[in-house]
Structure formats: structure tokens, C-alpha cells
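The chain below stands alone and is given as C-alpha cells, in the form predicted alone.
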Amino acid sequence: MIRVIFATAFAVVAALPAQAAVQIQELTSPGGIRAWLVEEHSLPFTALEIRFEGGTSLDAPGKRGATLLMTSLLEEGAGKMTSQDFATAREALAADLSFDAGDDAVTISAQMLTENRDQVVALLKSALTEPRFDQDAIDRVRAQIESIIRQDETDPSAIAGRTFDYLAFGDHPYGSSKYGTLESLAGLTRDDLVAAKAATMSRDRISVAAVGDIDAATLGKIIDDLLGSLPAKGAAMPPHAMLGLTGGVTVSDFDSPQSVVNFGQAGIRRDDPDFFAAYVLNHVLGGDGFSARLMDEVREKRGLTYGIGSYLVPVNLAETWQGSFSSANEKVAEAIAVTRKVWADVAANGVTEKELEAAKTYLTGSYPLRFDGNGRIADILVGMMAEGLPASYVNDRNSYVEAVTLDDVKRVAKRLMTPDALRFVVVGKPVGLETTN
């Protein structure tokens, strides 16, 4: 089954002229796996993106870090190939294969020349269906992740992020690092990795996108060959996270001349009708550029930081509205006070017509710049699929931004923004600040 969507000129592969039209095809493979495809045959090259929903949030109890370790080992030998054999084969085929795991998904990216496509698909299939998980590879990759964990323990930005996540989500998987701890990582066995693969990589949670020199029939066969033998169902998804943030300050002592600050409150779901109004509102408040309210008040007018920003974070199982900055220890208390004041002012009064129009101009003008190559487009498409967006969103997205009115922004600011509920996590030696409940 193939349905063709005609997208606008900005959703183009790098090889196309700026005004060329493209077609996003929605297809279902003979084996029943959905995929989106943008055909572009001017270059003999294809990017393939595969996403399994669930990610590191599906780590089994007591096995934190298993999904990330498992994913990191998929290219460390498969079938009859050792780790070195696999790397040699990939290089000989001029293929780019990458495997990653985040809170919400395990992702696989493959970029390949048309002349080597069959061999690259066979190599990728071996990684997905016959990973070796050799003990020497496990020990080597585990040591690399242990090094990351130790570095994070002395990185104030990592400490701030980890502390904020725990305050926000507690014992939910979102509340802890996807790397696990030194203790949990040390306890993982090969059997745990096999179990993690079965839990996270199954046919009931796949999104696939391809961009480049390939047609729908060929893609359908490749998808079934690659993914058809995976388990039909994976582990049950965790529940929606209960947000535990309350207003106040949490100070984590760290010997540094400046403090790192993460702050946030409850956010908004991606499928909420008010999402685009909130998206535009956030850009005015703390988006890119020096004209954002927070940047203007905290940096430009007072010189309290080099940079400050805010961002909506609507992930699969939680919604937050977060921000961050760094400030000298003697200035951080004032920076927090100004941030709260700005938050309260926008909550009460909304934004100006000039700010709204500038935000919409930036957001609509910068959107085409995201579509800067086959791999990037495939990544965007698979993300859209995972979020339940229609293929026509590529065409319609800017119209959603343009439709936001000043009244929409004011209403959503009053609905969502709760300055008294902002939690600030401060890592450093801030002068005049202490933890408050």
C-alpha cells in the first residue's frame, strides 16, 4: 500500500535544486512494517533510519544501563564476524552504520552507496539479528561507559542535569542516567544484553524512513529482510512519569568559580492543541538569539551570564519546560531572581505583537534549514512517524506557526507558566543561596 504526499520545496534532499518538489511516500512492506520514503535518484546514495520506541526506559529493574550497553555492542561482531571483521567489512563497503539508545528509542542509522546496498543490508542484518556479544567486547565497551560515568560525576553540567531529572521523575527511568551506575553496569551479563535486545527491538514498535536512490518495492523487501525475523512484541512500556517538581532551589556543592543552573516546571504534550502557541511563546521567552526575553534581561541588561535559554521537552512519557544557564557564584542568586521575574511577567502579560511576529518569522524561516541532507531528512521523517504526525506535516508545519495569535500566546502563558513552581538546580558554590523545599 503506497500513498503519495507532495511536500513543499523545503523538504528536499541535498542533491536537489532549492525549488524542486519531492514526494513523501507512505508504504507498508509485504510483511506489514510501515515506512516513509523520499526517492531521489540523482546520486547513487541512500540513507536509512530505523527507530524502536521504548529505548533505555525499558531497562529491566536492577539492570540500568543494559539497553545502552547492548546497543553499543551491536557493531562489535555479528554472526561469524569478530569486532575487527565487522569494522573491516563496513569500511570496505564505504558504509556508515550507527547505533544509539536514548530515553525513548533505540535508533539505527545506515548510509550506503547503491552499488553496495545489498552487502550493507546483509551486514546490518547480521548486527540486528546475530550480535555476538563476545565477552572481550562486553568488557571493553563496558570500560568505555564506566569512563563516561566517572567523567559525569565531576562535570557540573552533568550533575545538574542528573539532579534535575531525579527531582522531576524520581524512580521512573527518566529519573536516572541511561548509562546506569558503576554498580549496575558492573553487574550486567551477556544474558542481560540478550534480554535487553529482545525487550527493545521488536516489530510492534518500529518506524522506518529512507531517503535517496531506492524505490518503494525495493525498500519494502529490504525492510522485511532486515526486520522481519525480530520478535513480534517487546517489553511493556513504562507508565507515564509523574512529575515531582516543586518550586524552590536545590544546591549541589561543587568547587568552581561559577555555578551551573538547570531550571524547569511542568510542560505541554506534543499533541496538545496549544502546543504551537507554547512553542512560539517559548521562542520569545528563551529561544535562539539575543532578542529573547531571558537573554535580554539576564545577559544584555545585567551581564549575569554569557547565555541563557529555555526549551519545551515533550518526551514520550512526560512533559517539562526547562532552561539552563551558568553564572558567577556571586551573581547566580540575582540571575535566578531575574529569571523568575521574567517568567512571572510573561505569565501575567504575555508578549508583544512585535515579539510575536519576530518569533514567527524566525521559526518559519529557519525550518527549511533542518532539511540539509539525506540522513538528516530520514531522521526527521522517522521522528515524525514516531510522534504520530502525518506526512503532510512537512508541508503544513509553518502554517501552524503562522496561525498563532497574540491572544493564543497570552492564554497559553496564563495556562502553563507557573513561576512559583519553577525548580532551580544549582551546582557550584552560589553566594546567598541554599536548598529550599
Given for the second form:
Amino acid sequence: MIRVIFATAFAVVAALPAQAAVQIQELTSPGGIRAWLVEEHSLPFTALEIRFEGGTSLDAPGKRGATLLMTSLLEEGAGKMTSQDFATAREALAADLSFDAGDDAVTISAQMLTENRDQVVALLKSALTEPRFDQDAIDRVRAQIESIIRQDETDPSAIAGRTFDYLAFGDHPYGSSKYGTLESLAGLTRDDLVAAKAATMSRDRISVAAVGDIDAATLGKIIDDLLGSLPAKGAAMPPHAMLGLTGGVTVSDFDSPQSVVNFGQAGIRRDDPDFFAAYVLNHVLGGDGFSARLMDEVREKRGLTYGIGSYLVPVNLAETWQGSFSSANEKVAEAIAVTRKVWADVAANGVTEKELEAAKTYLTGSYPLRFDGNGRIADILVGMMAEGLPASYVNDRNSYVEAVTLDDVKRVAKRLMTPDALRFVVVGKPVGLETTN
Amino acid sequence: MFRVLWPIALALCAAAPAMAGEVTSFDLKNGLKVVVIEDHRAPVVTQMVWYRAGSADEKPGVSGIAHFLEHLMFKGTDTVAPGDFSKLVEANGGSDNAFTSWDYTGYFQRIAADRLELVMKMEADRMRNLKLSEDDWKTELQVIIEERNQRTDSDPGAIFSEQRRAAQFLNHPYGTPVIGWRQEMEGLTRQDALDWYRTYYAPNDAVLIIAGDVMPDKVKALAETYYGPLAPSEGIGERKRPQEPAQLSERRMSFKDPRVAQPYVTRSYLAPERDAGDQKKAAALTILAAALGGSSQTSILAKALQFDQKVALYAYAGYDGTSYDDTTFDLAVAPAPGVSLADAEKAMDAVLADVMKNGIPAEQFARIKTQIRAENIYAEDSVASLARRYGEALTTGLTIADVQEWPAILDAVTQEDVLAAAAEVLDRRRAVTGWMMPEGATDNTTELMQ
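Could you switch over to the form predicted together with the partner chain, since the one displayed so far is the form predicted alone?
Full complex below, order starting with the chain above.
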């Protein structure tokens, strides 16, 4: 019943030698759940990643924060165990279990020793299938989340993020905080949490990856045991978000010596044929490291910031191209002007041959470096599954980067970059900047 | 899963070395210590160079120079143009960065294993051949001031932490922030940077760590080729900083800031660090921190304050014994809504008194030991973290043997050891207590926090 396809990983660019293989086994459990596995028996533990697509964007109307509160409560008591019992059992087994919820997914990460794997799986199963949602746990965790919400109200980075998200996505779930508001959180009941679990944790949206000291047959059994009794179908996915961003500046007054800036414009879908050209383009513009244009112009040449970067953000229901930095209140207007100028220059002229080659060498050479630990590999694999990418992608990915030409980058820069439509959200006491429409 | 207001518990992370046998070490004639950590699972290597010089080794008046020089190390040599160091690493598919602390300054690159020679050549080159042009250092000074703005001055928690630390260390330079006091940073010069560089950046003050898919013989050959010819520095004296006088009076501080939404109380006690061949007390304190605050659900403070009494939203305990001189044992409690800082502090002190009298519950003690043993296995999954652990140890006065013996020393800690360490360290006369409050709060209540 277990179908195994081997995909050996990354033979890399000509400049680098062939890399050692990460052998991905694609398997379907006896119960019909797909999973990817990399066996790595040199250390006696396994990393397991489970991802349910949908996440906090599936919060029901008026119930903002329900998915996150629910996810946080999965480890706060299950079956016959109270919160204390559950934590005590997990610690006695020396297992790492973490539960999180983001805009696009509920994720569960587990690390378990081989010597007590069955017991850890039983513990995890009870959290996934019979969480108690006891009232005292709800109240305690809700108070912790309320504290986070209050802190975010006076945190300039959080204000900048929230303001940008609202301008970009309005009333779509992406436009507000996954923690909810003090009001929405106060109204959540145990029934809402049960409903949020049924909406977000179902078998029709699971991705599973395991890396470590485990074989395919054992993993298949574990997956069925863990996930087989979850509901077959969850809530309908929310619609694609309409992007409401317009060009200009939004200033949010905040008493601090430095202004925090988030900026952005429309982006590109992950499955767009031009995605890799855009990805390479963004690396030259504002990617990691010190050599990107924005870092060079804003930090290295002018000392206007400690760091600036830009990133394509293709999430499930929206595509944006964002960036951020912080700059002293007296300097932030200049930093924004330089950023705009760099953006406009690249939009009009693309990048140089030398920049393109350096970007391609970096992106292809650094790709294999990501695969350097069981947990990190499992995380990458589950992300690929969720994107709908084939296991062979780990072999082919660098060839997509390699195939990008200077003309592609120029064309995509012209197609996508809209310097006049960049919106800058500035939180601080910026000198010489005011909100524009 | 919750963001807390203070660094997440360091206690358990401090445990565990690599399996013996995978670590090889040798010294070059010029004094450079080399450590090789093998991990052949992926064709990746990390090079780290650690200097036994951090901000606590600075002369008075030039605070921040250790960190400033760290930035300037990317400004080029005779053979590498300004800014090209990182570009060359990136053009070979690698990434690089650097960090500065009180006790050390470190530089690292992660890159495909067959590119090791390139980064060893470049790192050795800048150990002795740095060039600093007029423009470069002035622009970079603006960058570190922006870094201070971002890290410290924009964050009331960071400001208060800096102030508390200054009160904790009256005489020892650990009381001065690594990034520097602003007015001293503004006055730093090219000459200050060069003085620092010429004194400390030399093979006899450095530890080279190569971790990943490498063989010790190959590393030795490359190290001889590139680091071997470098001249040692003559100017490195004994590493002796001014020590703390006996603390005879409790220190209490409060800080109000309109940006504070969640008040909290902190307590830090002066505490001994891990010493070469003498790590038992530090091990007991590590276990004590894990017992008090290592779990957000079952640790003693969490259980008492969050679950039983319901007076706190979070409770924290932390101790990192990897330090050249005396360090701190830290506690913090964020009160639940409606609970005053005074009551939260009182409840925290009552828990401490109880632990000092009755010790740690036996089952909990056993669970902590189990977790520390498991941590040894999980830690093997990240060779870069292992490299960091050795680098930190070797620049804070410990030896490779100390690192390798540490898990066994932790495992051997008894209840009596913990009680003795607690009795010695948890003394309010040797502590700084801090109250972090929103603007407008009075010292006795948090009811005005909205």
C-alpha cells in the first residue's frame, strides 16, 4: 500500500559540486494520507511536521482569534490529562511538541526520541483528537493573548505591520491580527474553540513530513493513528484577498527616537511563470546579505539605517512585495526617498549582468545549505507539499533559478514594479513626512 | 507559544556537547587554537573565528569600540575591496555575519564544504590586514547609532534592562552595554578602532572553529597555510577586569514608559559562572533555573503563580553560566490583570523561600535530568550550534574538556547541590529588583495601565 518514489536531491550549479542526496520517499499511508519521509538514522530521533492549510484565515465572522486560541490550547489538557498532566508527560518523555497558527495554516512540530516514540505519538494524538479546552485553561491562555494584544498596541513594529496589513487587505482576515481584538477574544466560548478546531484541522488539508530515525511502514502507521480520526472535511477556504494598496505615505504618530517603516506594493503568485525571475530580481533589490541594492544605498553608502530588506510575500490568498527598515526620525524622509529612487531605477533599467550572476550563484549555492537538520528539512518538505510542488522540486529548483535571463529580469521589473504605487507606513515622529492619500 | 517579555529560558540550552570523538583540536605555533567538529550528513561547513576580546575588555570612555570594529571588519583589506567580503561569500553561495558580546567577538561563514579554503583565506587575511578609509568608518558610525536606536532606544524593555545591568555591576565592565553608551559611541574614531584591532586581532587571541563536512587533516593543512604565517600580537595582557565589590545593600529600580503595556517585575542576583575544572556550582544553578522557570507549565514558578495562585501571566527564570566573570541569575514575573507588582513580587519571593526550604519535587528533578539527556541528542542535529557552544566556552575561560564534561556534571547535580547554590545566590542583598510600569502607574498598583 505504501508507494515509494525516490527523488534524489540537488545536483547543483556547475560552479559547485554535486551535493549529497536527501532521499525523499513519497508515501501514502494505509488510510490514504500522503506524507514525505527522509530517513536519517544517524541520530536516534525523528522530526515530524504536520500542517493544516487554512489557519487563522478560517476564523468565523465575529470570532477573530478563535483559531489561535484553540491551537494554543491543544497542549493545555487532553483526554484524561489536565494541562499540568499533559506538560508533565511531555517533559518526562523529553519530547518537543509545538502548536502554532498562522494566516495560512495550523502547524504542529514534534521531535521525539526513538526510545519512547510510541508514547509520544499517543500523547500527541490525544492533543490532536481529544483536547479538553477546560475553562480554567481557556481563561489563563486568553489572558496571555490579551497581554500580547495590549503590548502590540504600543509596539511600533507591530503598529506598522498592522497598519500596513489593514491598508493592504481591509476586512479580509489578512487585514487584521490573528490574535483577534480584546473585544473578539472576550466573546469566545468553548463552543467557538470546538468549532474552530473542526473548521481548521481536517483530513482534506493535511501535509505531513517526517525526517529522522523512522521507516516508511512505521510512519504510515503513525500517521493513520494520529490523523485518521480527524473529520474528513473542514470549512471552506476564504476568498482571495483584494489588494487595497495605493501609492503614498501613511504616518502613525508614535513617540520614539526612530521611525519604523513598512512598505510595499502588489506582488506575484508563486505559480506564475515569472515567479523565479521576480525572485532573483528581489534578491538583487533587497535580498539577504549586504550586497543588495537597498542595503548598499541606504545603509552602506549613507548610514541611514541598520538594515533594510525587501521580500516577495506570496501567501495562499494574496501576493504582495514588501520591505521594511527603521531610521532616525530626522533621517527617515531621506531613507524613503532613496528607497523610492532605487525602486524606480530598477523598474526602469533592471539589473546588471554582474548582479544577476552573483544573485544566481548565491541563490543556487545557498539552497542546499538549508537542508542541514532533521527539523529544518521536515519544515521545508511540508512547505513544498502545501505549495503543491513535486518532491523532484528539490532537484529542479536550482535549474529554475539558472534559467532566469537578464531580459527576463528586465521584463518582470517593468511588469511588476510600480514605484508610484509604493505605500510607506511610517510609525514614529518622522521629520518632514505627512500622510498622503 | 507565547511571546514573553524577556529572553526565553537559556537554562536547558546550556547543556550538552558533541559526542566525544567528533571533536578534534590543535594549536598552531603562533598561538591560534583550532577546533574541528565533524558532521558529514550534509556537504556544508561553518567557519567561525572567535576573539577573546569583547566589550568588557574595552578601556573606559570608548564603550562600543569592540562592536564598532566588528562592523568595520567588513570594510576590506589590501586584497579585498570594502564591502566585498560578504559579496564574495555570497557569490559562492554562502552567508556570513558577526556578533559581539561582553566576552568575545565572533565572525562566521556558512558555505558549501568545498569552498572552505576560500573563506579561511579571507578570514585569515582580515585578521591582520584590515584597511579603513576615512569615508567608510564615518558612515559605519551612523549605522551603529541607528542600530542602537533600533535595538535599545526604541524599546523600553531594552532601555530598562540596560539600566538594571548598570546598577547590577557597579565596578565590573559588564555594567556597560555592548553597543556602547550613546555619547561615547558618537565620539568613537578610526584611531580607537585601529588601536583595538591591533591589540586584539591576532592568532594568539583567537579560536578558529571549523564545523561540518570536513576532515581534521585537511583543516590542519589549510590552517597552517593561511593562519600559520600571521604574527601574534605582543600587546595582549592578562585578561583581568575590575571585579565587583561586596554588595551590601539591596538595589531597587523602577521605570515608567508610555510604551509599556504589560508591567513586570524582574530580579537579578549576582551569581558565579562556569570556571575551568570547577563547574559544579554553575551546574546546580542551571538546574535551579530549569526547575524554577524552565517549563511554562510545570516549572515551580509557573505552577505556583500561574496555575495555583493565578497571580501571574508569565514567570521566568534564567541562568547562563557561560561567562568569563561573575554573571547573573535572573527571574521575572508578569502579573495577571489587577495584581500589583508588589503582590507579584511578594508571591515570587514566597515561592523562592519555599524552594529554599523544601527543595525541588523529586519527580520534577528527574524530568529535568531526562530532558537534559535528550537535549544532548537533539543538539547534535545542529552542528552550527555546537560550534557556537565551543566558541563561547573557549572565549570565556573554559576548555574543550569542560564543555565535554558539562552534561555529566549536570547529570550528577543533587538536590543538596541545588539547595546550597540557591542559599548562596538567592539573597536580595546581592540583587537588583526592577519594576517596569506604564506611564501613569503608581508604584503600588497596575490598575491605571489602560
